[in-house]
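Let's start with one chain on its own, the form predicted on its own, as structure tokens.
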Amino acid sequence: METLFNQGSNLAGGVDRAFIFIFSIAIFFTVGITALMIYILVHYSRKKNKNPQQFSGNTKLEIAWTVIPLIIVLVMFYLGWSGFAPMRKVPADAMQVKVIGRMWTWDFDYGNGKISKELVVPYQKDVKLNLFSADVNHSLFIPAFRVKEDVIPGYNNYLWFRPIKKGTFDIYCSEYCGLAHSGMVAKVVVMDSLEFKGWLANLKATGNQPEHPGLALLKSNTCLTCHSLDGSKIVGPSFKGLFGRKSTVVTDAGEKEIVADEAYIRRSIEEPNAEVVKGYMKGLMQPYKGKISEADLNTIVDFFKSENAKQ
């Protein structure tokens, strides 16, 4: 089974086992009822003149489709329960990874600003990822483990497992967060001790650095639901090398090239539909004139400084 199912930690085997036994008896039932179905159209069909009989008051037929459907379900109950249950019960020597997850990136903190966009783990060690979400709803999903939890502002969840193959596998975010989705993946990589080690000590640390107050102004205004900051195209333009880029917009008066400055950066917040990038759409993004301040702006346009002069 585990060859067959590719089972990639130690709690894939239960849920196989659940799933398969509830696929098994979803088939069963339906080419039994199908053929039934079949046999009854020919056996009663009019050519035969055979009359249908109804009958009543079988009790061992009763009897039977109660207890045997009754047994069912509690097979399918307990196999269900013995294959979650272990995933709540965590070993108390578990390695703990801190999960951040946001549109649309996962990060994975090891802790003293350690931060990796792959998962790496130790092989036949127990991991304990403890799970946080930085805007919106996600569900983390490594399908080779059977692992799925949810992922939610303010609530603080966790998953575990026990890596039992070496490789690389594919980590998803289950649970809709936004336009960009389908994009928001991973790796875990489980590899020897010793190796794992090496990795981590060779690992810069990158974290643990206060966020600049004009990123979380964009966050707060769900700027990122729009634009990215890694370069991929979304619904508007991506803000990643924003400021002093050269672009083409289009106005009433027809195209123009512009230069992402300053006054260009206040303009597209204030009045967003007057100057757009061309190849994307006008009209998606509301103005902002009026309902940001003047120092939220200035603290914005000096993000996008920042960031250019980091490239």
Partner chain sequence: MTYTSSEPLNYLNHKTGLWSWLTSSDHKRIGLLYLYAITIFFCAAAILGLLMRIEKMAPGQTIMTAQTYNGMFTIHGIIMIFIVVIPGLAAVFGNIFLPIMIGARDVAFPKLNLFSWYIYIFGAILGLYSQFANGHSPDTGWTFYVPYSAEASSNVVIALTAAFVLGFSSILTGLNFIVTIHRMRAPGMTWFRMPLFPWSLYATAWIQILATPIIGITLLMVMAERLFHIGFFDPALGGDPVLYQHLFWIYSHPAVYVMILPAMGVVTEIFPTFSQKPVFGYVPIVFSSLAIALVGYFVWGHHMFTSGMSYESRWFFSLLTFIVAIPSAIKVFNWLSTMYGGSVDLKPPLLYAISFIFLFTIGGFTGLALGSLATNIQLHNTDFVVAHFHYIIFGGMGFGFFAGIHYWFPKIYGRMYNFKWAYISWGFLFTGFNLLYFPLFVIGIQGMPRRYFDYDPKFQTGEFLSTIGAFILIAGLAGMISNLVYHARKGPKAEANPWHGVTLEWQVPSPPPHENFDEIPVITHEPYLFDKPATK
Given for the second form:
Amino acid sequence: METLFNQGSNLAGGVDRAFIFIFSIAIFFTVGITALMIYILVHYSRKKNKNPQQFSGNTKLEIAWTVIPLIIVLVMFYLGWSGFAPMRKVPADAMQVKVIGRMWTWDFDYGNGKISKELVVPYQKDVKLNLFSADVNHSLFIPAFRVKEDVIPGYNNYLWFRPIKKGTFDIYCSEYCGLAHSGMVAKVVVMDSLEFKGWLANLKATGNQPEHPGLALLKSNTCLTCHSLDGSKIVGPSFKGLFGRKSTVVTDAGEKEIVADEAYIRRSIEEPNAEVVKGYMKGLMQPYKGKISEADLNTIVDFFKSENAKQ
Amino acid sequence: MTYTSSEPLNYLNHKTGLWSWLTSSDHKRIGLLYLYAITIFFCAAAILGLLMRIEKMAPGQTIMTAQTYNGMFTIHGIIMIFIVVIPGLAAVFGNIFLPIMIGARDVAFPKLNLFSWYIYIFGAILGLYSQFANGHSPDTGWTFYVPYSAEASSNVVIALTAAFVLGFSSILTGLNFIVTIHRMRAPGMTWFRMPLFPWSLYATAWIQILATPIIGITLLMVMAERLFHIGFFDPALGGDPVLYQHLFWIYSHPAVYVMILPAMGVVTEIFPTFSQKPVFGYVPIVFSSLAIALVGYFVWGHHMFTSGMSYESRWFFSLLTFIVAIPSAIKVFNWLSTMYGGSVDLKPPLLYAISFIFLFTIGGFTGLALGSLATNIQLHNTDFVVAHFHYIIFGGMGFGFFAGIHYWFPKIYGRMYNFKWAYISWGFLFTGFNLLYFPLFVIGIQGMPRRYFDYDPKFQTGEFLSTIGAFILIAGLAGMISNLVYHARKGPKAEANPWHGVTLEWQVPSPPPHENFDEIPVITHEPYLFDKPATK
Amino acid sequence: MSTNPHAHENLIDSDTGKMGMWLFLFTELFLFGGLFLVYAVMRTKYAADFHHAALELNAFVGATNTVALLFSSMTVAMSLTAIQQQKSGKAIGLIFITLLLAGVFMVNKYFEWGHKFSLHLYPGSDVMKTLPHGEIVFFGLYFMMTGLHAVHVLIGGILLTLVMFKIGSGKIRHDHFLMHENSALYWHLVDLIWIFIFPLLYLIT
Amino acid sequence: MKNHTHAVSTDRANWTVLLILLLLTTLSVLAIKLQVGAFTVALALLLASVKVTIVLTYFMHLKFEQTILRVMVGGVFLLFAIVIGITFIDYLFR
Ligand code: HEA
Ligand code: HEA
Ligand code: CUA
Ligand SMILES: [Cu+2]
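Return the form predicted together with the partner chain of this protein as a structure block, the form predicted on its own having already been given.
To see the whole picture, the full complex is given below, headed by that same chain.
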């Protein structure tokens, strides 16, 4: 039960109180019921008891086992509610961080273009996370803090907490969001206020640089579902270092070596199944001929070129 | 009864040949058709479950890619939910025993009944096809959440159509049962003289016909969204993804009671018979079934506590969720009291029925942990949820089904299975089951999310134990299925009433004759009186 | 290849058959109910857009269709009375009028939809993409609701045509008219749903 | 065939019902044109409900049917209303 008592935030106490109550009741009843069943099986077994009694009801008992569980569940409800209520009451002066979930990474935007891949928060300060999605549903989950809210496109959901332990904790995406859902993890680092200020000051403002329009197109056409930008293999080959890459492709006529130039990339998008990169499956990528305009194609190719130039 | 020949005519042998089965509108034969189809689909989906467990034995990729894994839990969920457990008990035991138990010759609309089986098969095959068509499987999870399901480049539309078609079959079965119960009860069988299994089917059937259309239209909307870019749910076009979740759960929460209510009905039949004692609290059990069906309709929001719903609706749904646990509690206590003071005989059906109580209690209490707002925040979409519903579906509905098949087997086939074999299989099943799912509770609390192909090594102990459990479980299942399959043809002949039951199905020969009764019985008193004959 | 000594149709008495039909109608109500729910939510979200978009719809055409359906509902009800009074000829005539009215409805619908398409107001069109969100949703709902309803009109029409022929061949008689009754119920349901659709889509302010 | 009580409604009665329905339709169109303020929607829905009730009772013969059917129909509409109501607990309080 490591997590159960590893309370990383001010909200964990209320949650764990409800946990302890519900589980105590659960264990009590489960053990009790099991014991009763074993007792009945032994004591009233057919071998010992040839004459079953023939009673068939008892109003007092019925009332008792309606009312007692009712009271118990109302207490459970109350504890659950009282542990939860503070989660929706954000202190007015909480520090705000914008969180953007996209397939399959988290971006933590501290404003002024300062975007971090890790959530860094000051110890004992209230933090509010404003949750936005760039594509499909995600859910931001920090087990040690007992917080979780869905990140849904078109909605601005939020959550808040006050870290009460220093250290590094896990962040998971807990709403299924496609292929690499299980890879959509990050860390939250809790550090002293001073340390935090230093960290924030040193954070490079990468967010200010405008995104290459080609990259935007890759995102909006969901290319990045299958192609990574960081060299990892998802469904298709990574886009990292694509332009000018030498590789073997399989065509109807057999295998051949190619260099990924502009024409090849265009063909690969419009008719991907004509030349299939060796080691990948044919038919996974749909032909985009006619679905992506000429201008957009140019932009995409330009993006690949510019990526190449950076290296 | 005047059967004198060595092989009396019954519903199994009065006509033979595959064709006579595929065109039979006899409710018992249709029930068996469902049984065979469902068993096959269950084994298929169970093997997928096993493969997933093997994949998760260690972090990282072991035997399949992430893509395959995601497709696998989707199709595992779709088959198990829409093809196995929702139709499951009602379509099999409901069809075979509902008419007999209320003293009727058949259901109200026999041809429609056969037709629903064909729709079911069509939907089921479509569901399987969606797994293989175009070389890749849908990977949305059985919940088809938008916007992902509206974008994912896979066979989602086929899978949606399958779920839609299956829903239609479910509606027709429910409709048939309601009319049958209203119009076809034997003379003298008033509502409160009806056995409790038919009562549970009645409550179930109402959910089937009133909730299923909602999923139907929802799936149609998702299809329209995919095919015509209509934009009900796509935020880019003004749609609302959370509205989809509302619609989905308006159906799918009541659907979980479609799964469990008939199972509760089955064990309610078993306890009196094996204690030779009337059911304790007949009327409370009836009303708790109806209450579950009714209140169960209003708690769907507990699947969406973290979706950014309004604060008010969160606590409202949580409160109702707790209320709906009360009728379940009433049932559990009544079952225990039914056995108390009886002459209890631990035959395989009863063994499965008490395992049902044990597993259902664990599943139910973990449901309460999920229904509580604060703890749900921690547990939502973790392996804790996975463990909850396997405990309550497989442990509840599954073990209820196993209890039922061991109970009614001699009636259905006129033969008896091997008890020793049954006890040993139970041992493996029960141990394997708990080893398989209990660790998931623990890692769930620690934060292990569900639908995760890969995971943090700190969860490995739990995942590994769970996989071992799956292997033990298989052994038990294989043992149980082979015991039943083998003895259905080769077992020793069973008496007409081996357990000394008193409901009507035990008063007819085994297997029952084609039209159930030579003469429609006249009912003179409540069911479950062990000191009086059931009919005059 | 019925293996059954009884022909089951004769076993289904009229109250049983009717109850089955009503239960089926409930499922139809809930099928549309899902759409009404979406409508209700979307309308609260985009009240202004809905109003604006609804102006595109022609309330006159909608009203004509309402009248046609109400009228046809009556003729069906009358035909049922006629068959019970052993007036098969009148029953057939009344169903025929019903079918004509259904035809009027469908033709109207055809022109209405055709007009929308000519204005490029259909899901996924380029014009559609430029509209405000609420209007896109409104037209989505419009096509889905009226489309699904039109499918029901078609099914109802087919059922009634069958009934007409069965009366002609004497299979539906004054003492045996369950199918007639159930088809009539279905037809009324089609009318009933339209009664809600009409104000919701055409008469918004 | 048991308890078969088919009350046959006369043509005259059917015409009357139709007239009332047409009247109500006209009313709702007028109400919209005249813009009776904030209640327009409520009024339109109310009129529609009245019409539906009439269709159910007379054209669909509920008036003459077994009580159980009337109870069922009522229950189904009530259930739907509750479902809408509960959904709105979410949407109205956001
Ligand atoms: C057969 C199916 C079935 C049944 C019967 C139930 C029954 C219950 N379920 Fe479960 N549930 C599922 C199938 C089922 N569930 C599935 C499939 C999911 C996941 C869906 C998905 O996301 O994929 C799910 C998910 C789920 C969630 C959402 C989790 C999440 O994703 O965040 C919640 C939350 O409230 C919940 C609660 C409950 C409750 C309170 C009950 C109650 O009805 C339980 C009542 C029973 C008892 C309480 C035990 C017996 C009583 C006693 C022993 C007496 C003593 C009792 C007291 C003192 C109270 N369930
Ligand atoms: C009735 C419902 C039901 C049943 C019985 C099962 C049974 C099993 N499920 Fe279930 N499961 C679901 C319903 C069910 N599941 C649902 C709804 C989901 C959610 C999907 C989603 O997220 O969308 C899910 C998700 C799910 C997951 C989570 C995936 C994830 O979130 O990452 C896992 C992982 O371990 C799993 C495993 C298993 C296993 C090991 C079994 C085992 O118990 C199976 C036991 C059986 C066997 C191991 C084999 C039997 C074989 C034989 C008897 C052999 C004889 C036959 C022949 C040779 C033909 N299931
Ligand atoms: Cu993002 Cu799962
Ligand atoms: Cu639920």
